[in-house]
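Only one chain comes next, encoded as structure tokens, the form predicted alone.
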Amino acid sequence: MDLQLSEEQELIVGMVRRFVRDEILPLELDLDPDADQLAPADSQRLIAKTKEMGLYGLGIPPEFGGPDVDLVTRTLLAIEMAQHRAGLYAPCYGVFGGAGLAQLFEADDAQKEKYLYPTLRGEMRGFFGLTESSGGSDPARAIQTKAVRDGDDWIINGSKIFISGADRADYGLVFARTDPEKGRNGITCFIVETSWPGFHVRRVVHTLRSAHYATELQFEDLRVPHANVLGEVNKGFAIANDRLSRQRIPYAAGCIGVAVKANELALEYAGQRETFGALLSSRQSIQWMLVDNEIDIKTATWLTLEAAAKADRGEPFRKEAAMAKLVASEAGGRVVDRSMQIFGGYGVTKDFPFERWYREMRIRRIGEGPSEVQRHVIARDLLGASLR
């Protein structure tokens, strides 16, 4: 891997990084600290901007219309975009577009017309539907959703939690048992729509995120069409665990541009606060922070850049991916803590970013999986079929 940036990296890079500091940041100083949406005028404004720069729609392909941007620069623009207050979850608020249920680009003719190319122009909305109470770290076999054919339906029983956007949703991708005596290979991805009778957004579940909840949701006998199988009956689990491991590399780049940012403000009020007659910047303590915060920045970084790399080259990465969101996800959450901390009382307040990362940082080391899962996926794959 080239670890020096191309001049075509190095000019994107760059109108993002601007991009955010005289667009997204003005923007912040006047919105509810806890806010993830943008005004829709200063929305509509910023895509018609992110589309003039040929950016807009990042992470769709380009026979579907987005730009021709490699995951390694897509993973250097995701660290530039999350530099701001809402960044983590929100990052620039939504302006560049997105891929959303991007196993949708392996659905067939029929579905793409009735709901890929809706959701590419914003017609309409979608959630991808997979964990359950019974637990999401090995969602092959805790899904107790069940489905079962009949004639040319199948009739979906069972519930999901902790579903974001469900509730606003027209449609969605849920996962349900189809052969109970196959684990893994008895999963099938359904295209559910949520007008049909036997979908229920059963109740909201509130998280640390700011301005965020998630929802559950519950199907009694909700028939569904045998044409909205997304993809092979039984092979659902490899449309699933695609998305979790390809996802998991701009999940880590987010950690890391909430923590370079966390540590930019850190240094730059090193430099200006004094404390008992000196500034904190000659504190030794103050000063093994800053280094242990650029020693973590740049670990995670080089990381998931590797990920990236392999993924661009059609190498296998999911173990590259693994490290990458375990790594960004613990370091990011000792970056922000550590620069809190710099900040004193201040750092707690919601006058500046970093309570905000604090609450929503925690989350990452459980969504996209736990550390500990990841862990053990890097695990099984040094040790093989021993740990299967």
The other form holds:
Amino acid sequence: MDLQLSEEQELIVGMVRRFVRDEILPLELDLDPDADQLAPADSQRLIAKTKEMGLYGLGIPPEFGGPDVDLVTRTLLAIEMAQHRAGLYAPCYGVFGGAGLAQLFEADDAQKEKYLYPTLRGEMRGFFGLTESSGGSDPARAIQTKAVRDGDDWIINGSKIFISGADRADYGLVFARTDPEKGRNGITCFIVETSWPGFHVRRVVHTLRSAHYATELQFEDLRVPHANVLGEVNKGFAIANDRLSRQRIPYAAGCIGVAVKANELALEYAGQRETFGALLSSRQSIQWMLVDNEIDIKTATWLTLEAAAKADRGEPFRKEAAMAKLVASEAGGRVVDRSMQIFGGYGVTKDFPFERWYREMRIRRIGEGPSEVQRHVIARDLLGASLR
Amino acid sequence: MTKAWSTCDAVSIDALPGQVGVFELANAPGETLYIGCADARTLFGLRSAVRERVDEIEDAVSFRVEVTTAYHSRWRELLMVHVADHGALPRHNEEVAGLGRLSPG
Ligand SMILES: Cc1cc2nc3c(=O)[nH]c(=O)nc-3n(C[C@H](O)[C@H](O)[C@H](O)COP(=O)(O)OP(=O)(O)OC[C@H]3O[C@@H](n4cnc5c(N)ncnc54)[C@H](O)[C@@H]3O)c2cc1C
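In place of the form predicted alone, output the structure of the form predicted together with the partner chain.
Now the complete complex, all chains and molecules, led by this one.
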């Protein structure tokens, strides 16, 4: 694989790098260190800029009005966008727009009109409701939320946990069991509106993450029209799986971006801080930390770009995406930890971004499929489906 | 929040911790007037944040605090619970951009 960036890639990556440096970092100086949103006026001003740059809505496929940028380039940009304090879970505070829920690109025309297009225009928000208290690693077996057919409608009862952003959403994708006999082939995906009777956001689930807290949901005789089934009845698990595979590449890129920034700060600090009469950078133990950072970042970057390149070529990339997510989230954690160590006491204060990265990076080894599940996906690919 | 209320006097406020967290102010009949957050930019955490608000809100007679590092999500949660219970934000809170909706049940 050729990792030489094209002239166009250099240009666009440079543009986003300058945007983060000139627009995001100065604003962040005045924000609370745990902030996950900009003041509305700043947000609007910067959205106008990213639109002018032709980079708004990067994750949106070109046929739906997004910029025509391949996944390798988008991965390079995602690495840049994460290089600030809130960058892991709120890259550039969302001013590059988002694609919303990728599954909706597979929706039927009426569903697209009602949910997808308003979401792409920034008028609606959605949530992704898969995980339940019975377990998120193996949702095919764990899902207990039930949907029962009632004429032209379905009635949903059950609950979900760890669902990000449901309290602010207009609708969400809820995965429910529609045929208890059929295991993974008995799960259906429903588009559910949060204003419908029987839909409840019961509580906020506080975690290590500063940005975008999670919530717990409950469905009590929630009536959903059959027209709101996304895809086919009993085929919802494939929809969930598809999203999880696709998400792994930008997820990995975010971890790499934060690691790059943490290492950059550590390099600079090691070159300035003196102890026992010499610079930290002159000590072999510190040099080795920086070397290990560099190796971790390179390894994660190569794997992630390889996964993106395979996806761009239309080849299967599930194993590569799992490897990218696994390696980037674990390497990212190590890089932040070492960089924090180099900063000593300052590293753990809220005066620097490390403590936030340290907390939020820890979640990356669990969210969107924990490390063990990624290893399981890779093993399945190596050893065959008999592992199921 | 289930913490006990304290009187808004100098001694009680001076005894507050300098940590980050959330707090509530109430008037004499017990109406919650304000739900606040002492974030990492406050000089002395809850102590300075409570003092500042008590000085501004004349009818505040009691306060209660909760030390938490998840101050952003906890603050939003308290506001949402208040809206769910009372139909509106406390009188002295300004609109919060993008505040969600809870139905605690
Ligand atoms: C902040 C946050 C936000 C989230 N947002 C969302 C969201 O928006 N929507 C959503 O649907 N979900 C969301 N999740 C849920 C997340 O996807 C799950 O937490 C994750 O899938 C793991 O599920 P679990 O927590 O139930 O762990 P479990 O499935 O109970 O697993 C527990 C541990 O055992 C390990 N394990 C499981 N199986 C095996 C095995 N076979 N061999 C070895 N080890 C194994 C797991 O890796 C894990 O470490 C979020 C989670 C967090 C923390």
